[in-house]
Every structure is written in structure tokens, then in C-alpha cells.
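Let's start with one chain on its own, the form predicted on its own, as C-alpha cells.
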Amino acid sequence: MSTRHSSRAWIYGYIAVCVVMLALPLFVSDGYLLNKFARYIIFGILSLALCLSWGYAGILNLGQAVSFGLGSYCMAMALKLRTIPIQTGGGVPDFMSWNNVKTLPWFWEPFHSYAFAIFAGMAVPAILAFLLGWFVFRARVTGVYVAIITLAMLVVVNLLIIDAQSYTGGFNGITDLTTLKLFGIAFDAYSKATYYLAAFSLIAALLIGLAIIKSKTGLVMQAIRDDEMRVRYFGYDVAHYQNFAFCVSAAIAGFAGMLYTLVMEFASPTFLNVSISLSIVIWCAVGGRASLLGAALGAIVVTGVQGSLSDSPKFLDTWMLIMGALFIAVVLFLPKGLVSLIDIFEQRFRKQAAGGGGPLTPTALPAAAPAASELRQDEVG
């Protein structure tokens, strides 16, 4: 397959996933509907930036949860801060007035403040994954043993948030929040300008997402994981990209986390749980890891299907053994995802277009194999 054809099936693909979800709203009006076609596009945006680290720096992220809690706890501390009874209530939230808490915390007092807590929701999360990159990568930990760590986080973290009942709402987590309104406008849970907000998200995503992998940068990212010793030897700090791939996609996952808060209208510890870290990483594998717009795709798929058939009166006690089945056929037929299909109706189509026959084998993904070599020619030239 010539890299002109498949970088115009891919530019076809992006642009047709775009207008597709900004044309939805104007077939479907029903609230509770856009609600959840939000909530998948959300889902999205998170698998996609576990993409950024697993599948073009080979980081495999077991925490990813944390940065999307983290997020969402965010956007709930400026929603709380604006409730009614808070305003009438002497500042301070009813879960702490309920644990005795008499004055705001300090930490929570920047949150009056619609722009630190946007900063908050993605700048936290990265200062975070810095932290613990910084360590991690220097020491040069790799593989299984950074999957470990990121999980031992997101425990230490979850269980942080849930002793810290007076400051975070514990178990119950942050409820009762007011709409979210910027710039005259009204971000309603079930309204279409908090779908619209979901969807043009996603979109910046994945421009971002492409700017940064068609880098330099982003070479040397997908090199790291073809090859992490021949990188080094070319003189590359290693460490410092893994870091940087680390970073920008807890601060996107924490993005996600807020979008989640206005969709969901709640924060809460179970945001921040094992299973829906280990949900991301199943959605980025369905969708094909090795493409940001694949692994997008793979969770608004799946948590589609899923909701379908969890909602059905016909599949309640059999769904998730539907879902199992699903999972099985996609790793046995489609190895390298979803996103492989848009190869194969390619090479298909091109077949047709010229009258050829023969056997029709699926083509592996346009990801960056060769990434070591072409970082070699680059050093050269």
C-alpha cells in the first residue's frame, strides 16, 4: 500500500468521524440521549490519551484513572463553590459543615476562580505524572514494572480522596452541583452546547494528538518504543521524552475527568477506581492502540455497545458475555484493532477501482515500526 492512499484513507476517516459528530445533534434532540453520546465522546478523549503514552511511547499505563479523577475533582470543587446553600451557607460546602468544618480549606478557595480550576483540571494531573515519571523513567523502569507502579498509585490515591472525607466527600464524593456557565452560556448536563463541548474536544484532541506524533518529538517517542536502547545510543535523554508522552497525557486524561464532571454532574472516588483504568487500556487495544483516532473510537464503540445492551430488558443477565465474545473476535480477526478496517476497505476498494482478484489479507496499521531507521536517516541528514 502506497503512503499517499493510506494517508488519504486516514485524513477521510478523521474528517468523517468529525462531521458525523457534530451533525448528530441535529438528528437526535432528546436530552438524555446527547447525555449519553457525550459521556462515550468523554470516554474517547481518555482512551485516547492513554494512546499518547502506551501506544506511541510503549508507557503502559495502569493509572490513567487518577489524572481523570483527579479532573473531575476539579471541575466539582468550582461547580460546589457556586451552589446555593453555599452561598447562604457561610461558604462552606454541606459534607464538610456535616464533619465539623467551620472555614473553607485553603486549597479550595483558588477554585472560586472558573480559569484555575480549567488549569487545575490539567496542570495537577501532569505535575503528578512529572513526579512520578521524574523517578520512574530516570531510573530507567520499563515494561511491566511501570504498569505496577502507575496501579500502586491510583490505589494510594483513591484511598487518599476517600479518608479525606471532610475535604473530599469520602465515599459519597462531590454531589449536588450548580451548571457550569461561561461566556453566556449554559453547560447543562443534557443540553446540546455540553455536547457540542464533549465533541469539539475530541476534536481538539486528536489535532493536538497528530501535531504532536507528525513531530520530531514525536518520532523519537515512537522510536523509544521500537527500539528504547538504540535511541539512547543516538544520544537522545530517553527519560525526558517518556516524560513529556507521560505528561501531556495525564493532562488531557485530566480534561476528560472535568468533561466528566459536567456530563455526570458529580465527582467521585469510583472515577478514580482499578476497573475503569483497566477499561481504558481494554478500549485503546479494541480500537487499535497504535492510532489515536482508533483508540477514540474503540471506547465510543465499546461503552456504546455496552450501554446498548446493559440497557436492553432482552440482554440484562447475558451482556457481558456478549461483550467477552466481542472482545475475543476482535484480538483473533482484527489483531490490531478496529482502526484496521479502514486499511482493509482500502486495499479493497483500490482492488475493485482496478479489476484486480486474489485474496484479500488484512494490512497491519500505518504505525511507526521503522520509527528507529527513520530516526537514523534524520540524525544523518
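In this text, rigid core is short for the largest set of C-alphas that superpose within 1.5 Å between two forms. Note that this is a predicted model, so its numbers are computed, not measured. Numbering follows the first chain given and starts at 1. Compared with the form predicted in complex with its partner chain:
Q347 shows a C-alpha shift of 2 Å or greater between the two forms [criterion: core-superposed Cα displacement of 2 Å].
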Second form
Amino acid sequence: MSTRHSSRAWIYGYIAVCVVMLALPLFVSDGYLLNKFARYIIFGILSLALCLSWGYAGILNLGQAVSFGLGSYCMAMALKLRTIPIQTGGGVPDFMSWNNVKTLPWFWEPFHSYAFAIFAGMAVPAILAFLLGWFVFRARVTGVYVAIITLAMLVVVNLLIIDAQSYTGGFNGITDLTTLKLFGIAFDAYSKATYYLAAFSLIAALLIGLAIIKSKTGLVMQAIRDDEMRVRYFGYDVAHYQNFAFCVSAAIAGFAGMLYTLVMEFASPTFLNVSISLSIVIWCAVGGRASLLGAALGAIVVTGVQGSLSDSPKFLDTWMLIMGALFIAVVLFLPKGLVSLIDIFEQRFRKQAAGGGGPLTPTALPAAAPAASELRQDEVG
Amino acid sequence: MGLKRRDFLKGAAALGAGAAAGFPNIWIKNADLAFAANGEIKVGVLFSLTGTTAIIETSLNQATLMAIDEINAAGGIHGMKLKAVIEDPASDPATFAQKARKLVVSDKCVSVFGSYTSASRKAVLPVFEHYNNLYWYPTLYEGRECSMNCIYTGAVPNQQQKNYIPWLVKNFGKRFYLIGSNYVYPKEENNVCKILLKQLGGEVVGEEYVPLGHSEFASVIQKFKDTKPNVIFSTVVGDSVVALHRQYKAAGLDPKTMPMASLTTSEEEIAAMGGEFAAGHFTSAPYFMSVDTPENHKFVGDFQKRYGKNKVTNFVSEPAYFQVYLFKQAVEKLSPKDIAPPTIRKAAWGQQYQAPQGLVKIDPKNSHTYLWPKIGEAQASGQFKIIKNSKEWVEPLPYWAYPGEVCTPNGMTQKKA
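In place of the form predicted on its own, the structure of the form predicted in complex with its partner chain is requested.
Below is the entire complex, every chain and molecule, led by the chain shown above.
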């Protein structure tokens, strides 16, 4: 698996994506489009986060939206507290005074500080993931049971947020937010600043992800994905590595959630619903869950096509059908996702370069080996 | 060397193809904002056609489209036709925000009619505020909002309750049990109810909130039996309304001595539960399908002709219908070259229209609407018998329960006195 990422085509792939992303605002100045693309990029980060735990550690987390939503709420709480007082009822946010809450609850207090909020946006999801992971992985729960437990977790957190409406805004979520200002830059939802923030965050997430999967820890994670029992026999603490992947994934998803609040200008309990969680899995699968770049591109391409199709009056009734057909086509013809096109191009090209009967290149050689590992990976996922 | 370059080109080509599929509009920059071009005026229609609130929102979509078609059939505005751009936000706040952006920026709609839930209105308002566009919201809601970029044509708490609570106290007694779904609208309505009850020397014997979609009311009904309130004041919404009414009847309670007084039970809910379960209970709203005005006979007749004999109109679909006419009158006041959201807002303030419920007017002070609250008693037929009609239109006071907080016409902000 790691040989693929060290091949030149992949490095060019990473560079190309970064360049395209960063150059985009040179051609697009319209705030609406920047906002839309920033949104797609944030979904890319979210999908990449799932790829770390699902594609590289074999943990299919169907509750990824919990981390995303909690991150989003952390940012919204900080912004809400800074909304000019006229929109809040006497020191407490407006929705609290509707619910007859007179003083700010203790857990809102620290959100007066942006630094704390940004830290919490990653730490809260990570801690929650750690606690859940502690029980799940110690108990050697694997495969589809992890998916079920994480899904249940999602539903529970969602219900709690809706029910505790005096403190969370309930069904409406947290709305009427001010604009984030950090280091003299205003991160307005339609600005280039916010777009670049999202773009650089995706690049940073890619780099962090690559650093992890290239490290020894990353190798152990992949080994666990392929054969958990065997790794355990080697003497590794499997639960420890699984929980690490789970927590890092949650922290990155939490960060994506914070960005999402900036772009959407509100936080809502619908950010942690089942349909978002399932969408993340689809993005990952379409893009290629065995590749960080693939997962990110999968989200960007799927949400991009989805947005364009559903916006166009020609496809108002049929766009869901078209999306469904696309998913099926990708799964049937490119089971490793859209990014496997890079491998296909590369291999075809190498054969040409080597000239008919020339010796096989190193990347073409182990073609059968990854296929076997893919198979096991499917059993886990 | 050549190897590398070709590698790169192929990778780039694949990426380019992917990007092109994702962003077909990438090179199209927005032309200057020009509303009312090509002999048409674009308006957005943003009601969910799929998802959890699809049933009620579809009726709002239909009422809006009917008004638009009527206006076009009568020659449009300044000879220009209204063009409805319909989007389906799928009952999801994030999709609401996204579609609102599309309607305002890509389609250059001059106004958007939309939303049923407060959650979806809250989600789209930042978009309308950012682009200084105009959102027309037809639903009764909890008040305490004052956006420059929204025209509110549904009732706020003071309009629904001002005549209602004294009437209930006079006819049934002073002991109220408050039951609502657990979200902001019932809580705020109950805050208002408690203030009114206090003025009248009334008493709250119980206050309870059930989760949205809740359908098991046995314990609640036991509490009714234990506390024996004179009035059960209900702000339960959606499917829960059906369950509550059915279980109330099954428990042998009698509307004559302990009626449920609702703000949220409309002809739609009664159709879902069956008229015999609703009979004898009360609702306060500015509109019922049985309102006896020529405008309403026409509205109901046209609606059923267009969408089916068994369709009902309700207190949300009526504002969804008349607000399009208020929009029309506002645009008519402007010369065609001046048509833009801020000028429409200004022209809309003070507009009056003979709606099915009576003569309504947009209050220039707060962009809410003067309405005609009525008290209706549900009948076994599924219709309401109107017991009491307000003698005059009632002023909208979105901050009624909060003395010192007011909307001001200049920027419409809430101010501490």
C-alpha cells in the first residue's frame, strides 16, 4: 500500500490538488462560489478524517458526524457569545432567555476565549472518541459491531443536544452568529480568507495524515486493518493503535466542523444526523478509502456534482437518480475509488515506457499482493 | 525526464476532468445584479417537497404557486411575469441555507417565499442579511425576532393569545395545564400565556414538554385527571397532536369541562386524526378554512379546483397565499428600474391587502403583519366553527412579553429602554 503513495504520479497528484485549490481564488472572485467551494473542501477534510480510521485502521465509524457536529457547536458557542449584546437577552444568548435561563451555564463560560473554543473544537470530539474507543477496542469489538456502536452514539448525542435546548438551542441550533476575527483577519463566510483557511486546513490535514500513515504507528494501523489477530500475536497492543486512529480522526473531523460553522453561519443538530454520517462513508468509498487524497477528492467531487445537479432546473426531479447511478458505476468499475485512475494511468504508461517485453517495474510487480490485502480489508469494513 | 512530465500531465488531466465535473460553473462570473430582466421578475419558492415536514410545506408551496399564477394570468406586474424558481430544501437547515444562497446569488431572485420551521428560517436569515435580500415567512412563530431582511406574515404570540386567554378564563375557568412539544415555540407561547394568566388571576397547575414526534400520552393524561385543570393549553405539534387527541378521547375525558385549547391544531391535523376526536376542542388562529368572506370562498374554491376536492387550506397556507399579493402591491409601487429587495421592503411597509381572513397590513415598525385572530371550535366534520372574531385587526408585537425590547424602524434592532 505504501509503495503506491511514494510513486511519482501520486506525489504529482497531491501537488496538483494543492495547486488547483490555492489558485482557484485567482479565477473566482464571487463570494457565493468561494463559499460553495470552501464547503466542499471542508467535506473533503471530513472524509479524509474517516479515511484515517476506516481506510487505514479498519474502523468503520458511522458516528463521524458526532465529532463534526461537536466541533461545529464549539465554534458556534464562541461566536454566539461575541454577538453584539442587542441580539442576546441580557448577557445570555437569546435562546437561553426564551428558556428562562438567567445566568450563563458554567460550560459556556470558557467559550468567551477563542483559543479555548478552537482547542475544545478538537479536544471534545477526541476525548469523547477516546472514552468510547477505550471500551470498544479493549473489549475487542470489531467490524460491523463498531459501526453499530458508533451509529448508536451518534443518535444518542443528537437526541441529547435537541433535548437540552436551554443550553444548546435545541432543534434550531445556535444561530445569529458574529464573524470570527483572528489576528486582524475577518473570516466572513463569503471571503477569500475563509476559503484559504479551508484550503490550508485540508493541506495541513493531508500532511498530518501522510505523516501518520508513513510512520511506524501508521504501518501497525494498516497491519491491524489487514489482520488484527496476527498483529496481536506479534505483541502489539492493538486497542491502543485503534484508539489512536479513532481519536485523531475525531479531532480532524471536529476541526472540519468548526470550519463548517464559519461557512454556514450557524450550527444545527442536523450537522450530527445519520444522513451526514452515511454521506461521509459514500464520499470515502467513491474517492477511494485506501487513499487520503482519494477520500478528500471523493467528498469534493461528490458534493460538487450533487450541488450542480440539484441546482440545475433540468435535473430537479432526476438528480438523485443520476447520483445513484454514478455511485453504482464507480463501485462496479473502480472498486478502489476514483483515485485508482491514477494507478491505472501510471501502470499503462509504465508498460509503454518499458516497451513491450521489458522487465516489470517495481510498482507493477506487486499487483497481486495489494489485491489480497484489499480483500481482507473488505471483510473488516 | 520525459517520463515525469507525461506522468504529471496525465495526473493533471484526470484531476482536471474530476474538477470540471464538480465545478461546471467555475469560469462563469456573476454579471452585474440586474433584477427584473427579460420581461420577468424572478422570485424564489423555498418549501420542502421531501423530508419530515414535506406534507405541510407542500401545501405552502402550492398556495404560493397558485398566487403567482393568478398574478401572471392577470397580466403580471408592470407587464412583467413573475417567474417562480422552485427549490426543494428537503427539510434540512443546511440545504435551506445552500438553496437560499443559490436563489439569491445565482438566480438573482428579488425575494424568496419560504420556510415552515423556525429552524429553517434561522438557517437562511444570515444569507438574506448578507446579500440584503428579502425573505417572506408565512408561518406563525414565537416572535422575538426583528430582521430587516424578513417580512413575517404569520401570527406572533400576542396576536394568538390576547383575546384567547381571557375568553378561555371567562368560559372555562382559571386553572390551566400547559402541554407542548419540546422546542422553542411552545416554550415562548407558554411564557406569554403565563404572563396573561397572572394578569387575570389564573393559575398554572402543570407544565410539561414532550419530545417532537412523541405519541404516548398515558402519563400526561393521568396528570390531567389528577390536577383537574379547567383548560389544557396545548402547543403540541405534528403527529403528536393526533396521538394526544385520540388518547384524550379514549381516556373518557370530556371537552365540555376540560377542553384542549390549542394554538397549533389546524384542519390538516384534524384530517389526520378524524373529526370526532377533535370535536369540542378549540384553536386560536387568524384563519380557518370556514371563514365566511368572499375572498376566502374564492381562495378555497380555487385551491381545491387546482389541487383536488379533498384538499384543505389552513392558517399557514393562507398567509403563504396572501403574502405574494402583498409582494405584488409593493413591486407595483416601484418603477421597473428600481425593483430591488431593499426598495421592495420599503414599499411593502404599510401595504394593505384584503386577504381571506380580512384586511391585513404590514407594520412598518417591525415588518410583521396586522392580523385578525379568531377562536374556532373544532367540529366532527373536520372544520372549525368560528366562535369569536376579533373586532379589529391586532397589531403584531414580536417583543410583547419583554417590556423595554422593541423593534425600531431604523435598522430594526432590539433596544433596551
